[in-house]
Structure formats: C-alpha cells, structure tokens
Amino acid sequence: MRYRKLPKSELTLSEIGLGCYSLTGAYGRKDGEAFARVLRRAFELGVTFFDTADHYTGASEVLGQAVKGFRDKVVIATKVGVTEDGGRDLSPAHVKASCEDSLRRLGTDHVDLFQVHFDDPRTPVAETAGAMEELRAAGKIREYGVGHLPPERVAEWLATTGAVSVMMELSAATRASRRGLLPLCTRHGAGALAFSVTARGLLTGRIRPGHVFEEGDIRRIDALFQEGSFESGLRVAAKLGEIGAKHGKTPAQAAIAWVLAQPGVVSALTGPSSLGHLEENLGASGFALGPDELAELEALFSREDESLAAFRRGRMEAVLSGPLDPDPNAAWKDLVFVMEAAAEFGLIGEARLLEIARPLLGARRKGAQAADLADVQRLLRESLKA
C-alpha cells in the first residue's frame, strides 16, 4: 500500500481507503461482523483511512470495534449535517452534539477528520467553521473538511476556513468533479477524497446489460444505472478492462488507478462487500496508467460526454413535457433522472432540488401516486423555467 499526505495537515492516508456506507443497506443487506472482518483485514493489508458518517446506522459502532486494537495507527473520518428526519443542520449546537455522539459510537476520544456532509443554507459557513475550530481546540477533532456541497459553497469554505479536504464522487463514469471541485482543491491547496470510485460497481466488469439488482438496492433507482448512463458506463468499463488486461489488472483496479491519477486526489474510498473484493481493490495501489492509456480514456470520455448530454437533455424534455408513465414506479424513476440531470447541468440550485426531493421521497414512502408525481413534475418544470 502507498500513502499520501493530506495537504495543510499532519494526516497521512493510505491512497486507497475504506468507507462504511454499504452498512446502511443501500446496496442490499450487509452483515456487521462480516464487514468487521473486512475492516480488520484491510488494516492488515495496509489500509489506514476509514470513513463513516453520523447517520450511517450502526456503521460507526462496527468501525470503532473493528479498529479498537489499532486505533492509534489509523485515520478515522466521519461526517455531520444530516438530521434523523433527513433534514440538514450545520448549526454549532448540532455540530458539537453530533461530534459527541460520533465519539461515543466510535469508542474513541477524537475524530481525525470531521467533515460537513451536506449543505445547510440557513447556517453561515463562519458559524459552522467556528464550531469546528472549537472542537479542534478541545482535541476532539484533528482536522475538518467538506463534502457533497455545491462548488460555490466549497469555494467559500476553502477560501475562508481551515478546511483541509473535499470529499467528492469521482470515477471514470462520473467525472463532473473534475470540472468543478478538483480545480478548487488545486487552487486552495486542499486534498480531494474520492468516493464511488468504481461507480458503485458499474466499472468492475461484473455488471452486464440487463443486470437486476436485489430489492432494496438503491442502484435499482440510481440514475447512473438507467438508460443512457448505464450503457455509457458499460462502454467505459469495457475500455478499462481492455487497458487493465494488458497489465494483468482487473477493470476495477484500472478504474481505481484512473481516480488516483487525477491531480489533487489523496485517497480513493472503496466499499468492498467481501474479502475477495477488498484484496482486488487494494491491488490498484501503486498501479499507474500510462500516458497513452490516459489519453485513450480522455478521447472516449469526450465522445461519451457529447452523446450523453444530448440524450439527457432529450430525456428531460420528454419526461417534463408529456404525460408521466402510467406505472407510478417508472414515473418516479423518470423524475429522479430529471433531478440528477438538472443537478449535473447546473440547471437547478441544490437548495431548490432539496425542496423538490422531499415531496418526491414522500411519494415514494407512501406509495407513488399519480397526483403526487404530477405535482413534482410541475415543480421541476417551473424550476427549470425560472
């Protein structure tokens, strides 16, 4: 395993880290003890960077117990900002209370990296950062960073506070962070922490056309796995597989190596579901793609970006201008697609998207009804015209 220093801090991270999001059940049910074995084996193989969040139910407890015997040899990151009801709260009181809760769940006296998880437009950055500085002065956190924020908010954090890192989704299939967030990291000397580096498994070579995910797996509704994006991702996966094979590497290892080749990336977070997947992922450490191979991928990305943009705009227009699909579940997925595309194109601000997401998620919870979905369709149409 190779290691990289997080700029503007004393923290050194394994260039491949391990995240605990899968313990939430987002990708299907996971066994906590089995995941703890993965965590311990990861440390044996050189992983020193582990990431969780305050609302990943049960994950912090599993992580804390797994690393108990070598706590002083690892970097633990967690996050704050999401409330129990799914709202956003970065008030100083909530930040401090969340930190105390995280320390208790993790069974530790300090968090190495405390990260803003999602934005709270009601709370000024200075107030949240002030709370972070107080926690650092008290020895309860070593450093703090941000993630899942719109670029303009990230820019404010990096320009006005002591934030040292930016967590971002980044893979060869989801490249938007290269346009907005990575340049900000370079400009302000912050470290980039990448997650979903194999595009939630899409780039591993194990997902094929027609793949059906189990009930409860968020990839059943994830826009990345819907028409257009899914086919594009499979083409990228095939190219990564072709490149990796020349070096005796798997598509997943080539995908992780591509992320680690991006300027400013300090660590690539993975979420292996088994010991075999863990060992495969860690095989990407120290593997570098050659200049010609990176250029081949860039040429492919340019073609994919052009065709995907045209497809997404056409699909958005079709969903919003015509009647919704008579199948409520299909209509719900169509509206999620529109929201994802609107966010990627910067057509609707994050605060407004969150407002629209609440009734859409509410419709999902109570069983999608045509009238509720039509209301969301109207809100999206009005927001795009504004």
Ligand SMILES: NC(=O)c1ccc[n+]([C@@H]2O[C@H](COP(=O)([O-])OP(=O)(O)OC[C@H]3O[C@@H](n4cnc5c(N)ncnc54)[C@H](OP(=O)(O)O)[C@@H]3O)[C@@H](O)[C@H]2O)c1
The other form holds:
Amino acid sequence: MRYRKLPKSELTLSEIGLGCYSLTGAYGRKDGEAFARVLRRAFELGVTFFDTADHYTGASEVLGQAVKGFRDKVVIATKVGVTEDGGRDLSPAHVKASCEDSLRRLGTDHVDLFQVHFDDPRTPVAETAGAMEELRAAGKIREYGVGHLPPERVAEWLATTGAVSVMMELSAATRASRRGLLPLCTRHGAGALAFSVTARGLLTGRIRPGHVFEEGDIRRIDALFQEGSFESGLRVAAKLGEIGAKHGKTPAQAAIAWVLAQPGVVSALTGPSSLGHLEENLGASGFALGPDELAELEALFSREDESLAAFRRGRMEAVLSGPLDPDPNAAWKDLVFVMEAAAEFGLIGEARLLEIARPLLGARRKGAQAADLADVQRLLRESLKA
Ligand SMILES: NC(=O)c1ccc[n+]([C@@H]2O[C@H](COP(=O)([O-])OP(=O)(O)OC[C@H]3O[C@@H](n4cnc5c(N)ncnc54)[C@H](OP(=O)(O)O)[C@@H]3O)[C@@H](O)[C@H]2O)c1
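Switch over from the form predicted alone to the form predicted together with the named molecule, please.
Expanding to the full complex; the earlier chain stays at the top.
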C-alpha cells in the first residue's frame, strides 16, 4: 500500500481507503461481523484510512470496534449534517452534538477528519466552521473537510475556513467532479477524497446487462444504473478490463488506478464487503496506467460524454413533455433522472433542487401516487423553463 499526505494537514492516508456506507444496506443487506473482518483485513494489508458518517446507521459502532486494537495507527473520518428525519442541519449546536455522538459510537476520544456531509443553506459557513474550530481546539477532531456541496459552497469553505479536504464522487464512469470540485481542490491546495471509485461495482466487470439487484439496493433506482448511463459505464468497464489485462490487472484495479491518476486525489475510497473484493481492490495501489492508456481512456470519455448528453437531453424532454409512465415506480425513476440530469447540465440550482426533492421523496414514501408525481413533473417543467 502506498500513502499520500493530505495537504495543509498533519494527516497521511493510505491511497486506497475503506468506507462503511455498505453497512446502511444501500448495496443490499450486510452483516456487521463479516464487515468487521473486512475492516481488520484491510488494516493488515496497509489501509489506514476509514470513512463513515453519523447517519450510516450502526456503521460507526462496527468501525470503532474493529479498529480498537490499532486505533492510533489509523485515520477515522466521519461526517455531519444529516438529521434523523433526513433533513440538513449544520448549526453549531448540531455539529457539536453529532461529534459527541460519533465519539461515543466510535468508542474513541477524537475524530481525525470531521466532514460536512451535505449543505445546509440556512446556516452560514462561518458559523459551522466556528464550531469545527472549537471542536479542534478541544482536541475532539484533528482536521475538518467538506463533502457533497455545490461547487460555489465548496469554494467558500476552501477560501474562508481551515477545511483541508473535499469528498467527491469520482470514477471513470462518474467524471463530473473533474469539471468542478477537483479543479477547486487544486486551486486551494485542498485534498480530494474520491468515493465510489468502482462506480458502485459497475466498473468491476462483474455487473452485466440484465443484472438484477436485490430489493432495497439503491442501484435499482440509481441513475448510473439506468439505460444510457449504465450502457456507457459498461463500455468504460470493458475498456478498463482491456487495459488492465495487459498488466495482469482486473477492471476494478484499472478503475481505481485511473482515480489515483487524477491530479489532487489523495485517497480513493472503495466499499467492498467481501474479503475477495477488498483484496482485489487494494491490488490497485502502486499500479500506474501509462500516458497512452490514459489518453485512450480520455478519447473514449469524449465519445461517451457526447452520446450521454444527447441521450439525457432527449430523455429529459420526453419525461417532461409526455404523460408520465403509468407504472408509478417507473414514473418516479423518470423524475429522479430528470432532476439528476438538470443538476448535471447546470439547469437548476441546488436550493430549487432540494425544494423539489422533498415532494418527490414524499411521493415515494406515500407509495408514489400519480397525482403527487404529476405535481413534481409540473414543478420541474416550470423550474427548467424559468
Ligand atoms: N460523501 C458521500 O456522500 C459518500 C457517498 C457514497 C460513499 N461515500 C464513502 O465512500 C466509500 C466508498 O464508496 P462506495 O462504497 O460507493 O465504493 P465502491 O467500491 O465503488 O462501491 C461499493 C460496491 O461495489 C462493489 N464492489 C467493490 N469492489 C468490487 C469488486 N472488486 N468486485 C465486485 N464488486 C465490487 C461492492 O460489492 P460487495 O459489497 O459485494 O463487495 C459494493 O456493492 C463509502 O463506503 C463511503 O464511506 C461517501
């Protein structure tokens, strides 16, 4: 395992880190005991960077227990900002209470990297950062960083606070961060922490057309796994497989090597829940893709970007102009698709997106009623016209 220093901080991270998100059941049901074995094996193989979040239910306890024997040798990152009912709260009171709660659940006296998980537009950055500084002065956190925030908010954090890292989705199939968040990291000297580096398994060569995910697995509705994006991801996986094979490496290893080759990336976070997948992924450390291979991938990405943009625009227009799919689940997925595409094309602001996400999530909880979905369709149509 190789290690990289997180700039502007006293932390050094294994270049491949292990995240605990899968314990939420997002990728199907997982067993805490088995995952604890994965965490311990990761440490034996050199992983020193572990990531969780206050709202990954049960994950902090499993992580804290698993690293008990070697706590001082690892960097524990966790996140704050999501309330129990799924709302956003970055008020100083919530940040401090969440930190105390995380310390208790992790069974430790300090968090190495405390990260803002999502944005809370109601709380000024200076107030949240003030709470982070107080926690640091009290020795409860060593450093702080940010995550899933709109680029303008990340810019504000990096320019005006002591935040040292930005967590972002980045894989050879999900490349949008290269246009916004990664350049911001380079400009401000912050470290980029990439997550979902195998694109939630899509780039491993083990997910094929027609793959059926179990009930409750978010990939059943995740836009990356639908139609155009899924097919594009499979083409990227095939190319990574072809390049990896020349070096005796797997598609997953080539996918992670590609992330590690992106300027500004300090660590690539992956989330396997089996020992086999873990060992495979860690085999990407020290494997560098050659300049010709990187260029070959860039050429493929340009073609994919073009065909994906055309596909998304066409699909967005079809969903907004036509009647919704009579199957409420399919209609719900179509509306999620439009929201994600609109955000990616910069057609809608984060605040408006959040306003529309609320009734959309509400519609799902109520069993996706046609009338509620039609309301969301109308809101989206109006917002995108404005
Ligand atoms: N800030 C955020 O909002 C955010 C969001 C997402 C994630 N993260 C952090 O980043 C971490 C990593 O993200 P992620 O879990 O999405 O990473 P990931 O490794 O891209 O995705 C994990 C999924 O991919 C599968 N997978 C991984 N390696 C595989 C392999 N070699 N072969 C076959 N399948 C493989 C896993 O299957 P198995 O379970 O079968 O191994 C699992 O279903 C998270 O755990 C979390 O800590 C943060």
